[in-house]
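Only one chain is given next, in structure tokens, and it is the form predicted alone.
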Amino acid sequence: MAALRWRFDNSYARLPEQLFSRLNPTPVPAPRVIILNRRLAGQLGLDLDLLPEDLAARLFSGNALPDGAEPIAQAYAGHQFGNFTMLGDGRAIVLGEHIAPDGGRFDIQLKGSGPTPYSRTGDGRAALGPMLREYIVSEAMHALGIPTTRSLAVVATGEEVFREAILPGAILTRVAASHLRVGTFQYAAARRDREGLQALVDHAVARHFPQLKEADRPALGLLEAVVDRQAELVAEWMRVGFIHGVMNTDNMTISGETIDYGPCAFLDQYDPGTVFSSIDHGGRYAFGNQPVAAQWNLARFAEALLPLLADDRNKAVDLAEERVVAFEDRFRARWLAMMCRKLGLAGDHPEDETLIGDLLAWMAKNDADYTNTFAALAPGAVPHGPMFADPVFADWHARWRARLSDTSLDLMRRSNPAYIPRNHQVEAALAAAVEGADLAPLHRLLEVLAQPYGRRQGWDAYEAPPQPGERVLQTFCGT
């Protein structure tokens, strides 16, 4: 495995041992490469051309370990739909932290690599469909310019996994800036482990926010920095119509990356109340509720950090509340700036918020496609179609046109994708791959999603909203 040029330096494995368990992946009988991300490998300084396919299958299934790996399953807790649970990596193992040529540090994790001490009743395995789904959507999010974990490989295991049906097994290699989560800190706090909590803060600061090393209260600076990153991240989700679907505290990263693509989906028709996740019965994580859910998660992060925010608990609570409440203004400012970019509204004008609100209200009333409405506005001309003949839209369009400047259209083109991972297209590609062993639709979809901005000839089908019979009504976790 030395030919791949791994450069491991496993700082998390040097933290207190109560924060993880050391173990190797469970071998699989017949690993087979389904897809490799050569572009990402190149960015990591890994040369996949030097690796025969059989060795790649062994490596990315966990049957062989790379030089320098120190496999661990991380412990963490989490509020799942508001209910606190002690968790951990129940089906994932971090092989180690690889140092890229530019000095960037990345966790290399195998997802679906077998049971761990945190598996509870789970089998530690994953199915091929959900692993390919994460590959597709995470790479699409990267191309859209949204912070995200990424996917380096998917390998079939030769095993079957038992869910609602018998499914082919697979392992995904996930690449992340780190797997530190709000739930990681909750785990230490729930155990009243001040040593572990302090070690996690020091690790997070060193890894993600080195400018805080000399701060009087690094934990307070960490809280403020994470609030800021999450405000930016959720605003970016809203920009492209992304619905995470399972925003539990164990799925909120300290780095500000999107993680866990289980039941995620993208808006077709604009409706802030849209829910796809089959397990989100009350709409807790609906599209329009995501900022509220993020702030709630940040409040749980602040609670976990209380022992390190100030010596006096009342003072610590005041400091925590101030930072969590600040999320509202920070998110609102980022959301407004983002929506102004989508509409090409340069500068700061008091009527901009009204323009934005009026358009969104019209879109909701007319079941307008979220992506295509903004893409249709980007050329600057009056969009075509019966819906746009509405006098209400015509009045809005005239007011909007009066606000545009010379730079507006370029700003809009860079902010509004023409191509997103439309739910029906993702499902069709997955069905072809899993049920028909046909990877061509998946590769074609990935090609389109790698270039999301600007229409291209021959790609019209990837812009189209679903026909009534194609609509995806629910998405599933796949666990």
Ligand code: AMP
Second form
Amino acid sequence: MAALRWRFDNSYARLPEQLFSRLNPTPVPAPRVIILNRRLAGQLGLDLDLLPEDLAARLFSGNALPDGAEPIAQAYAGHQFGNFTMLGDGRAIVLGEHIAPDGGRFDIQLKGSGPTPYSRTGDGRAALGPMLREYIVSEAMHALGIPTTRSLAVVATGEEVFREAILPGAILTRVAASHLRVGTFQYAAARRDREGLQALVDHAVARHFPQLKEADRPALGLLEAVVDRQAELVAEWMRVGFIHGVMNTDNMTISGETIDYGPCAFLDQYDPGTVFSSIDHGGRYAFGNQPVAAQWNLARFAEALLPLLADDRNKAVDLAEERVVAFEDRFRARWLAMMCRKLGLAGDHPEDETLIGDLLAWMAKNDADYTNTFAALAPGAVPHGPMFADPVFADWHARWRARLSDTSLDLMRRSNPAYIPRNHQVEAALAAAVEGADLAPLHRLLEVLAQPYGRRQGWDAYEAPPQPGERVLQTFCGT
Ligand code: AMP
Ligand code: MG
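Having seen the form predicted alone, could you now give me the structure of the form predicted in complex with this ligand?
The next block holds the full complex; its first chain is the one shown before.
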């Protein structure tokens, strides 16, 4: 195991003990490697090439522990669809924090590693399909340039898990800048644990915002910084048509990384009301509602931090409110800048907002594919296809062309992916892997998604929206 060159320094395990529980993963009967992420391992300074496959299987299932690991389950709370609950890692264990060669600090977490004190009625396990789904989508998000947790390995456990059906069990190794969530702070706040809350603020500052260390009120700086990161993150989701699906406060990170790929999905046709998650009945986490949901979560974060924002309670409330309200303008500015880049619009122009709005309205009315419509727009070219023959589009196109400049092509190339993890293609690759034990479609899809910008020969099939019979209507948490 020394061959892997783990370098652990477990700062979370040094926090006040009420914030986590120490326990080992529960061993599994027959671990078998399904997929290893060699590129990510390289970035982490881990040498997988010298690791025998059976040892990799034992390591990434938790049957063997690396030197320096101090396994813990983290405590947290969360508003799940608006309802507050005390939670915690119910099926995940953080082995520790690995220090990469560039000095970066990463949580190494096993997801599906067995019951913990926070499991409630759950079995602590995960199924192969959903773990491979997280692997595919998180790696695609990374290649798209969007902050995200990453996936280092998926190992089948040789155990069955019982959901609506009997499914093969698996464990995902998740790599994250940290697993601090809005809900982590809510946990300490709900217990009126000021010591724990302060320790979490200091920990978050040290890990993610070291420039705040000397600030008068690091908690206030932290709130501002998280508001900022989330505004940026949600704008980026909307750039590529990503619908998180379960934006509960326990699934919103302090680092600004996307986390928890349960019922997430990508837009095919543009409709801001799109919801895929089977449990999101009210459309709380619909595509177009994501900024509102993010701000609601940030208000919960601000509430949790109140005791540390100011000595006077009313003053603290005022400060919190101001920072949370500021999200709206920050998001709006980020979103507008992002949409301008998608359309190749450089510089500030008062009409740009109308131009963007008119295109989106046209797309919604015509069931236009979100990814392919932007990909079809190019300076100096007229998009072809029956839909674009619409005079309403022609009028918009003429106005748009008048706004283009030398930098347009470059801006657009870097903002508009050709390939996204389309739901029907992800499902097809998962079906082949899980039901057919054929990993070839999965590897091929991962190869395409690793280079999402710029069309490539032979990859046409990956641009195709679903045929009517292929359309994925619902996604499931898989828990
Ligand atoms: P999620 O919807 O995946 O964000 O999970 C919400 C909460 O439920 C977290 O505390 C999870 O750890 C917990 N959980 C989800 N699935 C299981 C499971 N199979 N066993 C135990 N806890 C679970
Ligand atoms: Mg979660």
